[in-house]
Structure formats: C-alpha cells, structure tokens
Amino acid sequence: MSGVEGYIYPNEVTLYWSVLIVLYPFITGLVAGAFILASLERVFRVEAVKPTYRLALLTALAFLLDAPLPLQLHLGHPERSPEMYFTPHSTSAMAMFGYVYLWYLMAVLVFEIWLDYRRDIVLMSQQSKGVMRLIYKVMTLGSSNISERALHIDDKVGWIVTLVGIPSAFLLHGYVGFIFGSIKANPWWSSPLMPVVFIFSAMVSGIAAVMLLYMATTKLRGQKIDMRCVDTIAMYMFYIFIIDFSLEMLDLVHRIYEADESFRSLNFMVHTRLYIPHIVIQICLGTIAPLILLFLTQIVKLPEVVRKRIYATAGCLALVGVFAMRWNVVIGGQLFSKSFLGYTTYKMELVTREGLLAAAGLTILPLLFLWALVKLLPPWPDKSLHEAATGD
C-alpha cells in the first residue's frame, strides 16, 4: 500500500486521531495559558500586565467555548456525548473531561468575568436601550448593588476563584498529556513528563496568542501600546519558554539513554517522516528561533519599534512550534506499527469532516467568539461608564 514501509499491522495502517485531534489540545493550550496570563495581575499583583487581564480572560473563555467542537465534529455520534454526564466512569480520562470542562467553564472562569465585570454591565443596563438593555439586564442576575462594600467583596470572592482556577486551568490542559502520558503501549507517548510538558508549552501559547492579541486589537483601535505591559509578558513567556524547551530536552536525554527495544523505530521516524515537522518547524523555527529573540531583548536596549517586531515574531513562532509540537505527539505516535518494523503515513483531506477546511473553521471560529465577547464585553476603560459611575 502506497506510504506504508516495512511490517506493520492491519489495523494500524490508517490514523484514528486526525488533525482534529491536533487542534484539541492547542486549543485547550491557548484556554489555559491566557488563564495563566491573568492570574499574574490578579493573584501575583503583576500591575505591568494589568492592560491585558480583561482581554486574557475574554480570549481564554473565547477558546473554551471552541475546545469540545474537535472532539465532537471527530465523534461518530456526537449526540451521545451527553451520556458521560448521567453514566460517569471516574476510571476513564476522557469522561472525566466532561466534568472539569464543566466545572473551569462556569464554575471559574465564567464566575470570575461576571464578578470583573459586573460594575459595568449594571451600568451598561442603565445606559442601553432595546435588546442590549435587556441583554445587560438579564447578565446582572438580579444583582444591581454596585456600592464600594459591593464592589470590594466582588474583588475579593473574584481573588479566590482565580486562586482556585489556576490549578483547574493545569488540570484542564494536563489531563490532556496524562492521557497521552498514560498508554504504555505506545513509547511515543508513554512518559510521566507528558503532562508537565503539555503544562508549560500551553502557558507558552496561551501568553503569545495574548500578547499578539492585544497589540493588534491595540493597534486596530489607533491606540498606543503600552510597552512596559507587553515588555513584561515577553519576560514571562521566555523564562516559561526556557523551562518548556528544558523539560523536552529533559525527556529526549532520557529516551537516549533508556534506548530500550523501541528506539531504533522512533530514531528512524524522527529523522525521516518527522524531520521536517519535528525538527525543523518545532525545534529549530518553533522554540531556538523564538529564544533567541527574546533573549535578545532581555540582553539588548533596543529601539520600541524593533522590539515590537521581535515580540510579534517570537509570538507567532512560539505558536507553530507548540502547534507542531502537538501535531507531533498525536500524529506522530501513530505513524509507526506496535511491531517496530513499520511505518505508515497520515494524509489530511481537504473537504471533508475531519479535514483541512473543518480544522481551519475551528481554529478561526473563537476569533469570532472572542470578537463578539469584546463586543459585549469591553475590555478596555469606558470613560463614559466611569464619569455615569462618579456622576462626573
């Protein structure tokens, strides 16, 4: 058969897991480390990242609603999914999804944007008119009393469900690597550090889709950005980077000198059908090249502009690199048969359900959430809402 090289089973010849599957675990990546981005100002007291806090939480709610339509456009019979919340398996990793997805969903990060945000939209439902005033209306819950007690308990509940919703955003996305972690049939996959690295390179998207987003949307609405903001999430993805890049390493050194019965198989594969993928676009575009911009910038007084362009370069770097490292990991660990003595390949269809054009509308799709939860939400200051709030 065409792509097929050497002994490998029946059964293996065509890959379950498609792009799809890819895009699930970038997408629930990019939840948790805009997640992480906001806990720096709001726990940490980060007040350098301070412009970015509303934007990171409306882009990590944005990428929630997305994360299960992979999964489900990938189910043989999506209807069905609801089972798993009237017969759960606490056994099972992938029904227990369901429930955490649930639980960071509404019982924390939509929980806290309604807290953050809860001063504005009573005063959004005085000021609206028609539907939007309903809408406003409907999204205070009853609750109109915006007095300086209020908003301090609001500040201080909102406090602790970000304290809880830091490890919820690690569970979120480690349970991802654990599923991998955890198949020891597979030696691709099977490592403890799966889910530490799955950790760490999400806060490495997460913060780069951020900051990428705010300074185009800053950028759009012909405002100045504030360099001291975007200076300090540039530090934090590349101290996050370096321990990301580390714990890889860390992994590889290790395989090296295991090299148990399958390393000869997953050494062919990395220098043959993974070269380009793994090697050149993960390692070398994906993670040295961001690197070494950024320790540039961390080294070097350069000019605003120049670093503009360094941190928007290393931030859509940083993002095919931890893409290509998912594609990696999903793809690659079905490329080769269980027997070691065969390979197989994975062609990606253009029109189909689990093809080229499905996993592009998915990855575009939370940009038009994230577009209409700005919308709704702003992120920025009113100026309007304040002198209504003061009655200046």
Given for the second form:
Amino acid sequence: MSGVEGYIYPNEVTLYWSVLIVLYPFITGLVAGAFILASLERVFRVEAVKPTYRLALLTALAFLLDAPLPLQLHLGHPERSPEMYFTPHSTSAMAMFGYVYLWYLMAVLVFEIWLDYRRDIVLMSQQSKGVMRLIYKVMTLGSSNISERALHIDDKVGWIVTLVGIPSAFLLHGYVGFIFGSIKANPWWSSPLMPVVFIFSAMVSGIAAVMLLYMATTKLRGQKIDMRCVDTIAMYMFYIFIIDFSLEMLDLVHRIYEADESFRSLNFMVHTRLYIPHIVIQICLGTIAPLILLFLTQIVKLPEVVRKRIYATAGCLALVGVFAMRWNVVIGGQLFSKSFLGYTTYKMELVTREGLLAAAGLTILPLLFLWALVKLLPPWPDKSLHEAATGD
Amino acid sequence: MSGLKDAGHLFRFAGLFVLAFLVFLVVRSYVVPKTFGQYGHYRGASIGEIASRPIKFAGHQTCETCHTDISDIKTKGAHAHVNCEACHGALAAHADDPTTVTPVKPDTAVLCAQCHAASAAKPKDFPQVDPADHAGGVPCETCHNPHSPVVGSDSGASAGSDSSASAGAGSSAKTAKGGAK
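Okay, that is the form predicted on its own; can I get the form predicted in complex with its partner chain now?
Time for the whole complex; same chain goes first.
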C-alpha cells in the first residue's frame, strides 16, 4: 500500500487529524502568548513594553476569533457547534472547550479591551461621522462618562481582569495540551508535561508574533521603533524560550530514559519520517538557532540595526519552530501504528476542505481581523483625538 | 453614590452579559428537546422512536425453525457462531412471508473475502488467503461449504450450497467479520 510501511492497523492508514488540527493549537497559542505579553505591562508593570500593550490585546482578539474556524472546517457542521453550549457535557474536555473559549473571549479579552479603549471610544463617538459614529456610539453602551474617577475605576477593574486573564490564558492553552497529554493510548502524546510545554511554547510564539507585528506596523506607519521596548520583549522571549526548550528536552530525556515499549518505534520515526520537521525544523532551525541569536543580543552590545534584524529573524524562526512543534505533535502522533510495527504517511491535500489552501487562508484571516480591529480601535496614541477633546 | 455613578458603565456592560444570558436561556428552552437528559446525555424520546421502527433482523433462532438441515451442518462447523443474517443480510421480511419474499443467494467469491482476505491486522490463527491467488475468481463454495467451510469436514464441499439458495440477500460485511472472529 502506498505510503504505508510495516504492519499497520487498517484504521491507522489515513490520518484523521489534518493540518487544520495543527493550526488550531498554533493559533490559540498565539492568543495566549499575546495576552501574557499584554499582562507584562498591566500586571507586572513592565513599562518598557507599553507600546505593544494595546496591539497585543488586539492581536489576541484577532487570533481568538479565528481559533475555532479550523475546528469548524475540520468537523464540517458549524450549525451543530451551539449544541455544546445548549447541552454541556461536563466530563468531556473537548465539549467544555466552548465555555473556556467564551469565557476568555467575552469576560477577559473583550471586556479588557473595552475598558482600556473606553475613553477613546467615547471621544471617537463624539468626533467621527456617519456609520463609524454609530458604531462607536453603540460601543459606548450609552455611557459617555470619562471623568477622572470613572477612568480610575476602569484602570482598577482592568487590572483585575488582566489578573484573572493570566490563569484564563493558561487554561485556554493548557487545555489544548491537556487534550493531547491525556490520550493514554498514544505514547507520543500521553505525557503530563504536555500542557506545560504547550503553554510555554505558546508564550514564545505569541510574544514573537506581537514583536514582529509591532516592528512591521511601526515601520509601515513610518515611525521609529522603540528599541527599549523590543529589547525588553526579546529578553523575555529569550528567557521563556529557555524554559520552553528545557521542558521539551526534559520530556525527551525522560522518554529516552524510560524507554517503554513504544520507544523503539518512536525513536525510529523521529530518525526517519519526522527527521526534517522534528530535528531539523523544530529543534535546530526553530529553537536552537533563535536561541543563539537572542543569546548574542544579550551578551554582545550590537548596533540597533543589527539587533532589529536579529529580532526579526529570531521571531520568524521561533514562529516556524512552534508551528513545527504543533505539526510534530499532531501529525507525528498519527504516523506510527499502535502495534509499534508500522508507519503511515501524511499527504496534505491542496484544494480541499482540509487542504493547504484552507490552512493558508485561516492563517492569513486573523491578520485581516487585526487590520479591521486596528482600523476600529487604533492601538497607537492619537494626539489629535485627545487634543480635540481637551480643546487644545 | 458618586462612586456608583462613575461605575455606571460597568453595570451597563454587566447588563449586556445578563441580557445575553437570558437570550441564551430562552433560545435553549426552544432548541433543546424536552426529553433531553431524561435517562442520560441524549433525547429520552429517541428510545421510543427507535423501538417503533420496523424490525429488519429475524434472528438465527427464527431461521433455524425452518432451515433445520442447514442448522444441523452449521452447528458442527467452523461457522457455528456466525449468525445466519451476518452473511445473508437482514431477513425479517422473508421470515414473515417466506413465499413472497425470496432472498438472493450471496456471491461467495465476494462475500467470503470480506472476512478471509489476508491482512496483517488479523490474528495469525484466523483463516485468511489472498483471494486472487487462492481461487482466481472461482466462487469459494465450489470447494468449501459456507455453512461448514473446512474441506473434508462431515458436511463436505458444496453440500449445503443448494439449500442456502433458499435464503440470502445482500451481504453484511461488518457483521460477518465480527461474527467470524
């Protein structure tokens, strides 16, 4: 049989979880990571990353709106998805995801963005015209109170929401790792470290994405990149990356030392079918290379332009590495037979419901969402808005 | 009081949540069937609806009341635990009206391979062959009696094939496979 090697059970020949299921944890990871970066400024008072605070929140929202779409496309019956809200199944981790998602979307992200932007929304509802004025009016919920006291209350409540948001972000992405880690029939997935590894790699990817978006949007607007900001983001990315890499290596060493009945099969798979995506792309190109680059920026005083290029390269490589990690988990876990005697092949389709084009579309879509959100709620300070408001 | 006034917009946002929750409850009351959760995480009324559907399988006991000759051969052979309708298909209609409803005899060249075609996933002691090499398209019943398939067993090859012509409809591959195991 084409693409099949050794002994494999008939139901293992075709992979049921396609590239769309790879995309899903990658996108939720970006959400969680972007939110953690936003919380650095809000909760941990890291003032240097302030220029990215609003952009990070909008990025998280844009990607969160996109997150369920790969699952919808994979399952194929979007009209059935409200069922998990109407008839909740408390013992199914997958079924409870709907509530985790809704909580994170509405009670955390939308609420925090609304609180943070409320002053701007009220001002824009007074200064804009036409349809935009109506949209901003609706977004004020009928309250134009932007007194100092009201804004102080917003700030305090926003801080609490962010504080609640951190464990929520961990829950949202930890859940994805939990789903894989709790499948005890699959030794490639079954590991209690899986949720932790997912969270830390999510933080790396989210921080890298916001850093790249900040650099790109600042350049597009013809503004100067705040180097203190990107230096600080890169520093945090480097530290979190080290923890992420250590955890992944700990998992690997543990598997090698434990060497259970699946080890020979998995070891063979890593050295053959998964060699390029796992060893070359995920570990060498997507982890060690950006770590070395970021390490250089921490120990050598490099000129600004070099640092920018290094951060951009390291950010892109980190994103590639984290995507490869999701790929290796999802696809790798389906390539070997549970008999440990055979292997199959994943052949990605091109123009099908779960093909490459659909996946590429769903990767670009959050950037369109972000564009719309940035148009609606500009994340950078608008001096003219506030000057007009104060009558200067 | 001024504190409450300055926090008024928060109550508006909370009100939006409460409103959304109330809408959710109203929609839920309409879309979730009344009997959902009556016995478990499913629609209770579905049990009655399924039970009221016409019965399609007669069960091997029903077959054996008429086809005693086949039953005698089958109980001594390797297929003793394979139910009649696993190969012959659902035949309640035939049992109800044997003269009008006459089932089609299964094509053994196709049917047998559904269980006995060689596959690495099957237990080693399960009889399996490459149908093309083994028979070259010749129907299995030429050499094997489907009701007692071991060649040289008491029933002998093709001894039961004539009788089996009186029964049989479409094949039920999955059931046959399960039965054979």
